[in-house]
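As a starting point, one isolated chain is supplied in C-alpha cells, in the form predicted on its own.
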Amino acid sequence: MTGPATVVKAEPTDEILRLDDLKVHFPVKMPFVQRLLQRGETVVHAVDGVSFGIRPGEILGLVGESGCGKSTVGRACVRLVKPTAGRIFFDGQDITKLGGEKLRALRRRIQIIFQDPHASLNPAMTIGKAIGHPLRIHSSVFGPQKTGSEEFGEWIRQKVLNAMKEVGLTPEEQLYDKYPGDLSGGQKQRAVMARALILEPNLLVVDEGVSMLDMSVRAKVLELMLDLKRRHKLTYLFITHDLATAKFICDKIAIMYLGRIVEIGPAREIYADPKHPYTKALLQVIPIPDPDRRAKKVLPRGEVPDAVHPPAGCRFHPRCPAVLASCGWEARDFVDFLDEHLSDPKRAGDDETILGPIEDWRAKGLVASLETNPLKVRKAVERTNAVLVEAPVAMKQAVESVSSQNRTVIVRFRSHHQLLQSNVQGRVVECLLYQ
C-alpha cells in the first residue's frame, strides 16, 4: 500500500461540462402486494455519485463495461432522463432542473449519437429530411426566411446537402433522397454524424458511436471525427466499452464501473500505468498482435454485481485480485460464497445437510445468519469455520466472528473502511489501495 492520499476536491474551472455527484436511479418495478410489503421503494442504481468535467475542445473518453451506467450519464448531460440526485452544469450554468424552452435551446447546444444508426433513423424519413428535421425544430434561431415557406425549404436543403458533403456521405444529391434502408451502415453513421452537427452544437455526447461499425469504416469514422473537431472546436464526451478505440481518440479517460467512476486522468498516463484493479483488468483484455509481448492475464472473476443491491465499499471487490480486507465485505458476499461451495458436488460433500440449503441463510448488512436444529448448532459453526477457509483471504480477514445464539449460527463482518477519492500521479482514483 502507498502512504496518505490527498481527498480531492472540486474547484471552479473553465470546463465546459461539469457533473458532480450525479445519481440516476430507476424505479424497479414490481406487483402491488410486493410494493405494499417492501420498505422503501425499490430501485436500479444506474449511475451512483458520477463527478468529472470537460474542458472546451477536449474528447473525455467514458469507459466500462455494458450495463455500468455509462449510456445513462450521456443521456442524462443531454437531459433525455432526469437526474435523480447531483448537478449538471453546461457552459457555467446549472442545467439539472432546466424544462421546457430553456431545454430546447440548450438541446442545440448539446446534441448526442446514439449507439445504434439503424435505429436512430426514421425508416419512413429520407435522409434529406432526416438530418433537416433539427433546422425545422429549431427554426426560430437559424430559418433567416418564414417557415413553411419555398425560401426556407430551399435553405434547409442547402444546409443538409453542405453538412452530408462535411462529413463524407457523398455524392450527397443523390444520396438526398433515399432512405435509411438504402444506405450502408457506415452511411448510416455518417447520416446521424451529420445530423447532429447540422445545428453547429459546441457539445456531442458519442454513445458507442463505432461500436456497430467495420473495423476498416471505424477508423474513418473516427478520422473524421477529429476532423470535424478542428474545423468546429467541438467538445466530445466519448462513450465505448473499448479501450483501443478510446486509446485512439480520446484526451482523457473515465473509467466506470457499477455506477461510479473508478479512476479518470490523462489517457496516456492510464494506458501507460493504470492505478485501478478494475482499469488494469480492462487493459488486459486489449489483444497483443507480438507474442514475445504477452503476458499472463489476471482477470475479474464472477459477474457484474446486481445494480439494485450493489456492493458496499468499493463495488468491485467481490471481483477485485487485489481486495483488501477493508474494501466492504458483508454478509452477502459470504452467502454468495456459500451458496458456490454448495453448488460444487466434490467440494460440498455433506456440507447442505449440516449447513441447510442456500435459501435458509439471511443476510443483513455485516451479519450473515442460519436458524437450525440446536443439535446441529455446534457442528454447522464447525463447518462454518472449515468453509471459510476456502474463501478468498480478504474475505477470511474480514470475518470478525463465527459464533452461535440459542439455535441461530452468526457469521460476522467487520466494519469496511470510508472509500474516497485520491490524487495519484496526476490522476484520480476511488481504491483503497491508494489511501
Given for the second form:
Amino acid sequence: MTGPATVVKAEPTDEILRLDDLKVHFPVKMPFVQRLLQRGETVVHAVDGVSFGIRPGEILGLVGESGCGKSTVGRACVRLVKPTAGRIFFDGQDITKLGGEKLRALRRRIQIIFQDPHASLNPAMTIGKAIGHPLRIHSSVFGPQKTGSEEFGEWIRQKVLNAMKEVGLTPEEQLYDKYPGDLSGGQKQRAVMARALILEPNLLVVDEGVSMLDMSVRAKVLELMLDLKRRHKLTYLFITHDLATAKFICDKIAIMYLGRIVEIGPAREIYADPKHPYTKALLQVIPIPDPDRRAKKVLPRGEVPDAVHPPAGCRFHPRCPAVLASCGWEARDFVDFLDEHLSDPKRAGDDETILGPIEDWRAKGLVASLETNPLKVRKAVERTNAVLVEAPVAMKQAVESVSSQNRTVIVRFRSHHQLLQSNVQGRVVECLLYQ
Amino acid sequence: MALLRRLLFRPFRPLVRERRTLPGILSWIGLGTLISFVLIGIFGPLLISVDQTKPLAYPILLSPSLQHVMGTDGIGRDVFARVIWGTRTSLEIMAIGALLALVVGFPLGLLSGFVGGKLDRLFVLVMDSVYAFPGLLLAALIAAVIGKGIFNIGIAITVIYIPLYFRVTRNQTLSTREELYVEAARALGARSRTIMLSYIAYNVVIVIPVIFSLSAADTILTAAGLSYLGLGLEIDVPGDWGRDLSDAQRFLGSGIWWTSLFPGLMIILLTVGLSFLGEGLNDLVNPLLKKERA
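Now show the form predicted together with its partner chain, given that the preceding structure was the form predicted on its own.
Complete assembly follows, chain above in first position.
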C-alpha cells in the first residue's frame, strides 16, 4: 500500500541485545500411551520466531495480551528458559548456548525483575541480606577480599545501604534487618530493584515489574526506573500488558501476538499511528480519562487461539477486522465458523441434521471434509455453500471450491501468501496489508 | 557455620512470634515438658546412686513410703531410682534415633527433591520399601540382628524414621523449588549449591521440628515396645521403662500398682509432651508457610 515492500534483515549494529529468530517451544505433557500413539511432538509455540534489537540506553517495550509469549522472551534473554532455535546476542557475544561459569558471569550483566516482588524474595532472608546476596554469589569477582572476612562483610553492608538509599528504601538502617513479610508491596519491589542493580548490570529485563503495584506506587516506581536508567546508563527490556505504562516509559515498542512480533518501531509513532490491525485494536482499548468520550471499540472477535496449533499465515487472521482472503485461511477456520453457526439455533435451522455433528468434520491443512450418507452428499454441498454466504467475506473469498467425492463433502481453501515483514514509516510490520 | 546456626534457629521463629495463640501455648507446654525431662535425665542420675537400681538392693515389693516414694519392685529395686535412670536411657535412645534419622533423612530428601530425575526415583524407591514395613517389626528385626544395647536400639529406630524425614523433606523441597525466589536466585547467578542451601534448605527446615517431635514421641514408644518384648536393652541397664513395665505386669493381679504405674506414667508424659510440641509447631508452621507465600 505504501511504497514497495522490503524484507527486513538483521544488520550488525551497536545493539546491546539482539534476538535472531528466537523460538521457544515447550513440550506438552502427555500420558505415556498417548505419546506413543501420536505421531510427531505436541509443543506449545510460546515464542515462534522473534527478532529485535535494543541499543544501549534504550527502553524497549514488549507489549501483548497474556499468553502471547512476552514473558518467555524475557526469560529466554536471561537464559532462564532454553531457546529451541534462533540466537541471542548480548554485546556482540552469542549467549544462546552459554553455560557454567560463563553464564554466571553473564548474569552479572543482565538482570531480571519479576512481576511479583513478594514471591521474588526469599521469605527466610532479611532485606539487607537479600540485596547483598548477589555480591556474595559473585564474590570471586571483587578482587582479593575473601568471603567471610569482616572487611568484605562491612563493604557489602555499605553497598547495600547505598543501594537501598538509591532506590528509596528508607530508613535503610531499620529496614536492613526486616523480613520481606514486614514490607509493603512498593517497598518490596524497590528491594528487588536494589538487588538487581547492586551488580551494576547493563541490561535490565522488567517482566511486568509494576503490574502488581497500585497506581500511586506504580507511577513512583516508574519514575525511579527512569531515574536509575539515567544514572546507571541502563538499558531496559520492559515487558508489560499495559499500553498506558509502556507509553509512559518506552522509546520503542514491540507488539506481540501469539509468539510473534506483529509491529515494532518507535513508541511515539506507533501510538500516534498504529499500522497493524492488532495494534490498532489494542490501542483502542486504552481508557481515556474523559467521561464524554465514547471510544468506538473494534475489539478483536473471539479469543486468543491455542498456541499448540497456531493459525496458519498471519496468526491474527481469525480475529482480524481487516482480514484479507490471502491471510492464511484454512480448513480449521471453516470448521470453527461452522461450529459457531450450528450452535445458534436461529440461524442453523436444520443444518445440523445435514452438516452435523461438527465432530465428524475432518480439518487437515487447507482441506475440510465430511463423510456422510451418499444420498445426502449433494444436499450437504448445497448447504455448505449456503452457510458460506454468511461467512466473513475474506473467508468466503479464500475458499477455492466446495465439491463432493463419493460420499464426502470437501471444502478446499486457496494457499495463502507468504507473510513477510515490511518497513512502513520507520517501523516493521508483519501484515499483508503493507506487503 | 553461620549457615548452620541460621538453619537451627529458623524453625523456632514462629514459636516466639506466636506464643500467645493456642498452638503457641501447646508448643510451649510441650517444650517445657521436654526440657524438664532433659533436666531429670541429666541431673537425676547424679543425685541418685546406681546401687538403688540393682536387684536385691532393698526388700521386694514395698509399697510407696517416705524412704521409697514409688516403692520397690519384684526383685527389690527402688522404682523411683529406676524411673529417673530410665529417663536418661529413653532420652539417649530418642536422641540417637531421632537425630540420626534427621541427619540422614533431611539431606537425602533435600538432595533427592532438588536434583530430581533418576537419583530421586532411586531414593524414593528405597525409602518407600523401608516405609512399607511395620515400624516395630522392622526395628525388632534389626535389633535381633545387630544385638541389644542403647546405641543399637537407636540405630534400629533410626532406620524406621529415615523415610519419614526423607519424605517430608523431599516433598517440601519439590514445592519450594518451584518458587519464584528460587528462579530469581538462579537469574542472579547463584550456583546450585547456594540455591539448595540458602534458598531451599532454609524454607524446608521449618517443617523439621514438627516431625522431630512427633517421631521422637514415637521413638520412646517403639523403644519401650522393644524392651517390653525383650528385644531392647541389656538386663543390667539401670533404668528401662519398657522392661520395667513388662516385669511389673505379673504383679498387677495382686493389686501391686506402683511398679507399673510410674514407668507407664513417664512414657505417657514424655510422649504427650512431645506430641504437644509437634502438633503445636505444626499448627504454627503451616499457616505461616501459607501466609509467607500469599
